[in-house]
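The chain that follows stands alone, in the form predicted on its own, written as structure tokens.
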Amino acid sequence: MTTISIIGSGNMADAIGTRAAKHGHTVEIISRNPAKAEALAQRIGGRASVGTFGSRPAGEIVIVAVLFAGAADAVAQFGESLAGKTLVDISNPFNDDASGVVTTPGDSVSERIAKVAPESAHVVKAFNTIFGGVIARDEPLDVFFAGDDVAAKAEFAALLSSMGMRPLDAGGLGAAHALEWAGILLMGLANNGAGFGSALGVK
């Protein structure tokens, strides 16, 4: 099984970490708030542990589960300790009323992260089109993802498959902006009758 590291200790970190642990993976929680990280690791149980913010993560796959405004800054603070890692950006850069995104084509949060990450790190956009509660149900679901590095995407797709998810490759990292807009689509559907237990998928 795989060791994954999660930067962040909020609801999405909880949902992803718990599901990963249920499927036999080792989870490391990293947060600026060590107490929150410890509480989440205890809640996840199993082989969950706590890492140190800014130090080299134990996992080869690192989930960046922080609010979009601080995502690139958080990655920058880790610096070369992220060399060679696959960084998974799950953020949604919504505007104030979630009617649109604050990013533009070529300037998605994922691409901002790629600019400050070590050259040998590879960024993948994923999970931003799924509500945390849906992930936590541990049922089969589709996960759209995008990234430029073939090997990193294959490694991430294998992780998704092992967690009972169907990986759906949306293309290169340039598609991250489209996925950010897909997050807006999901919010619109949820707010207009579909509910927050709904999920996007492909048939």
The other form holds:
Protein chains: 2
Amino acid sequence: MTTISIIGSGNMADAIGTRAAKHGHTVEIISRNPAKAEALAQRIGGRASVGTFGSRPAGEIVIVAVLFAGAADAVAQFGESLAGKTLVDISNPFNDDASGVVTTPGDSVSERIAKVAPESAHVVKAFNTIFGGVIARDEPLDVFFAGDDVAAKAEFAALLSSMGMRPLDAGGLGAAHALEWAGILLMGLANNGAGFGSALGVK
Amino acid sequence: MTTISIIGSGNMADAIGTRAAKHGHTVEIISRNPAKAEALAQRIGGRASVGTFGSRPAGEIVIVAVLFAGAADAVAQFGESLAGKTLVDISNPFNDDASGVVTTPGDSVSERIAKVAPESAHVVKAFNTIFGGVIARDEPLDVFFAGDDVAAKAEFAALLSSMGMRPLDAGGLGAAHALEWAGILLMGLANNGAGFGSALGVK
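Right, and the form predicted together with a further copy of the same chain of this protein, after the form predicted on its own?
Everything in the complex follows now, all chains and molecules, and the chain you saw is the first one.
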């Protein structure tokens, strides 16, 4: 059991926070909008609390669950208060019609976050290939992730396992861009027959 | 039961041809190297035959199973003899260390093939997210595919189903680039714990 901080109060923050709380973790919700954070913490219930945007989060693992365009900026605003934290980038930098991504190899949102985060922080890409509704179902689930720091990845993988998810390591942070494209693949499959209840996985 | 032509005589040609033959299809192997084509046709056995490189293939579905760098050139050499055919691009345009692809959005190998193929031919991307050894196991398997022509995709999906594979439509040919990145994701997963017997799929 650990404390997880989530920056954001939308659909994904809700799904991840609710599932984490169900599996015994303490969840802290942090939003620029304190009322929204409070509402989500109440919905999650249990020991869920509200943190202050820009201040040091309670959790060692911090899920950055804001829209991709604002993700690096949000992390930058926390400055040194994110020192030593594991930052989980869940963003999907889709273009307007979700036919591709607006990022390029070597410049994924994860890598942009790593550039503005404290040097002692570690960035992991994950959860961007799963619909929030699928996370919320609380069923067994494969989760792809990528990151450069072995210890941070091991800690994150243990968290996933504790939430009934199977961690699947896709490699270093350079693989984050492949995961961003996997988000496009998932959208394509969902829109062409697989549906929005489907999830990518490994057999 | 149908006739499938395969351009190529390597690992993937072997795996796809063998599985197709096992499920009752007639396989034609076409290679620049007739001896290699003959050897593969013999290995596949049954009614497998050898076609002539550059001449009209026997099958309505033609699997282009050559290395990515030569795929468009091979198709170009067939010229109008591929009129009306469904061309299945299985290539993975990996860079040297398989950390990314050498193609760009809108310029996938599939789209390059479509540019040099007869106008009446239809290109489908498929099989590039599956290791040959996994196809050869002849177990149930998810196969992602992408293409612009609805009828060609339906015909190809029926072929997959007949081979014990579940067809999963990822969208138009523009989605071929997402599939190329999915090849990178699969390599990353395989290299970081999932192993080379693993396969991407949908749950």
